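A single chain, nothing else alongside it, follows as structure tokens in the form predicted alone.
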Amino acid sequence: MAVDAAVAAKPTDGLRTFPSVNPATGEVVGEHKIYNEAVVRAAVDSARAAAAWWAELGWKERRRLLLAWKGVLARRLGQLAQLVHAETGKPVDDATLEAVLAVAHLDWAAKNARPVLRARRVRSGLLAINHTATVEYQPLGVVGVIGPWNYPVFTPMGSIAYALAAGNAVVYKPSEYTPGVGAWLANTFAEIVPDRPVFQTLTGFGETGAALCRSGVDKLAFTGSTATAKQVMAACAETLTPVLCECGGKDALIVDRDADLDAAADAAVWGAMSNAGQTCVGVERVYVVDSVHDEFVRRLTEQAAKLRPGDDREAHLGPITMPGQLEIIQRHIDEALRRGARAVVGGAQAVRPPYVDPTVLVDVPDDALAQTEETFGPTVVVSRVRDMDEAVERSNASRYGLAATVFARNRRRGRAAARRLRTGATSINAVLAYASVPALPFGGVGGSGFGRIHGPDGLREFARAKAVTRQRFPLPLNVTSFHRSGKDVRQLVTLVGILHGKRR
């Protein structure tokens, strides 16, 4: 809901505003308030009361309301996609696909919250045979979410939908590049839940996000760069607020000697170039087994050369949403070329603000920026390797570990490589497939962050596990009492020896 309604006691008139701008045209899309610390704290306070009400509704009623919200989103996909296009510049069809994925995840979270989080009995064991044991998952209370601009619907909804389904209220701070999308999400939810600030959006810049980190929320879910994640963690540490961080990546795609090269090339182009390469799980490195390297590069080159950036309906890629990223992309390309790399598509002249032409680099040194740092543009580096072992080794030689892709017809080799890759997710013979499976967890390791959204693990991220035991009858042997005797302890030792002391 509009935050002003949630914090009516704290007038928000007089707050500074900022424009949301279409990065392709420079057109002002909307005007949004910069919410300060006082408003943030008031919003969190109001959310806390709403969280208690939301939790008391129970599984069935929350499911009904969330599915009603899903219906609103599904019926207005076109409107949402147009807004995403206007604020990010990405093609409308890509924005539509993003929104569809978000709807699917909202559906899954709403329908599976109760089966995943309901109280369940666990075995007590012989030492506590006279007790029943139960685990239940309780809502945390208020969850703060700080979202990115590159996928302003799908990515934050991985936290928002799952936190709401788990019984929490949510206060969301969207990126300053996509504030309108964040406000739209909260306003459509308010159509279903009009009288309680269960889901609020607070627009602004880094100061607003920092205030949310220090506001006393019960958990903070952040998506963004690794550097910013460290600042978020430091701010949250002041109040011991637990944090879920989904950060950047330098994802690899591996091509085995028996791979379907057409499919692998198509996947590499889509993984590297879609959304103008502004994808945390985008393909930035490709390792190809020597025997098929040259043919793969030929097919990849053929496909990538056909892509065109622009703002019209026929364009394959949109602009670079964040202007500052253009300098990083240019630096990565220039340094690679200066150190002996070759551009088989694009190259030094690819950066044409606000667009970047697709660029494919080969013969890039392993320690070049284009190999080690997140480029976040429509560029990809292709490297030759001896075999799958070397491909996995070089893929893992990165501080990032978000996701990866393996192309191999041999199931055993493909699965073995996928398991050995140090990532939170890996897809085989398809790219980014894990994102379309709501039951799968999503998150990274190392510099790519920690914690998981989506699936049962994503629901549990926004709940606290509580253990409950109930004594059904007393035992004659009671060692947790000052009335115990030495005989009681000796009997306990004998019992443990019988249960656990057998030689194997």
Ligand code: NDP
Given for the second form:
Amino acid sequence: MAVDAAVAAKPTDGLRTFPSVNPATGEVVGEHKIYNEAVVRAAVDSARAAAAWWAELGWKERRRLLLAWKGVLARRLGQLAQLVHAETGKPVDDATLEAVLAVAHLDWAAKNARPVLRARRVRSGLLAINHTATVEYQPLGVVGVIGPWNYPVFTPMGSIAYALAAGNAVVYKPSEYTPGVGAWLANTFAEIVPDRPVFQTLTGFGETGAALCRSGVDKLAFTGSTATAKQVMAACAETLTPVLCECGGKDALIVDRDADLDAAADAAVWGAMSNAGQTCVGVERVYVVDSVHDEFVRRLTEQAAKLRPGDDREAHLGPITMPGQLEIIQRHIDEALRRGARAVVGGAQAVRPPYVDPTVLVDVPDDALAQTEETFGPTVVVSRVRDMDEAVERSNASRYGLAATVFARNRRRGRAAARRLRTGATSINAVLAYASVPALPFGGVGGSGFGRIHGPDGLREFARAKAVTRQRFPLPLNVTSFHRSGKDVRQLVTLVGILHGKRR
Ligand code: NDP
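Swap state to the form predicted together with the named molecule from the form predicted alone:
Below is the whole assembly, all chains and molecules, this chain first.
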């Protein structure tokens, strides 16, 4: 049984356990406790004391400890990747890639927390010329993190690493499908910080997550589906706990008339099919300008048809991790086909539990489920558009807005489209590139959520801005005193007229 070292001291005897299961083989990977509300509250209480200690350590010492943890992750990438593979079924190489990205983010967060968050002077302006003004970003205290199973290292680390680097303690509830990975993260951190529960993992089901929302944490960072985000927000509203929501997507890739079609097809296949399509920023829709549509579909088809799901080392994609998703994928494919779509790869027979064969659909109506709802399988819908304006318009006609991809050789057109796409991120001439740049913020619009992880914004997300002014000398003109005279206010009005009243 995996032991969560960081919660070992809590009253956890007698708790029920649940197994984590390899979705490809059905083998039990580990057994984990179902932590209840009492344990969650005890964990948050102990985290509060640990948070005060962690905050007191200062930037330099926190950076040292976080970089030491990073070293452990980097040295044990193989072990971590094997565990991710066992719990999610994704190919080991994909699991390795995910862990590598998490290491890069941990490194960035550790090294940049001080420069981004430390106290700094700002200009006080003419009205407060006799004051110095500083702003600093203080830790919130205890941050609750709830994570999904599809990228069980990379995704929660976007919150965990940045929250820790900002000086907070973290209590993390991983998905019930990947509890072992969550426990592994806390246990390796505890090797570096053994005496204080600065980072704890609490395994369990949705109720454990709901208890974390109600536990009095200072912020709740949620990553998961849009539907669960609404429940999380409702629970957090009871205690006015602020939330960060990283939710689902229906990301589009658009292909301009001058695009490198081989590169675009390669990116579309990877974006849509890697991790068996279970990627929040996975490519689910493709809009291709008319003049290159048929050729693009031909190249996409050629590449997608070569991919094979399986559990062996050579398999390109693994199984569908969450059994319930298979029915959703089948429904999206069936409904599209019933409404006149054609499957140029895969199709109605693609769903073969626990696997789904790559599926490329064309001629899918805009209001079909495969166009509007997150499918979360290795499927992609390709639509023909007149030009880039129509591509952007139809990409934006979604309740989601997580990320997008643009393929265009013309720099101006590519950049213009990228900026007009209603998403938190867009990569041009490559897929998912924004996620590998730690200095860039990551997060969604609309149904894809709000708030940002990664980069300076991601650090500030886990801090409260604190403003301080200090009067250096008194001014003869003091309008915030009952001793002021009518003349003082008139002088102030004259000053404002000079400063701001000029006609331009
Ligand atoms: P879910 O919404 O089902 O679950 C997410 C987490 O919330 C899990 O840990 C889950 O626990 C927990 N949870 C469930 N019910 C509650 C509740 N009532 N209160 C508190 N917590 C609860 O998402 P999935 O795990 O299925 O993840 C897939 C989704 O995540 C997709 O929509 C994907 O797009 C999105 N995602 C978004 C990302 C982003 O950065 N924007 C990144 C990665 C994924 P349990 O598993 O035990 O039920």
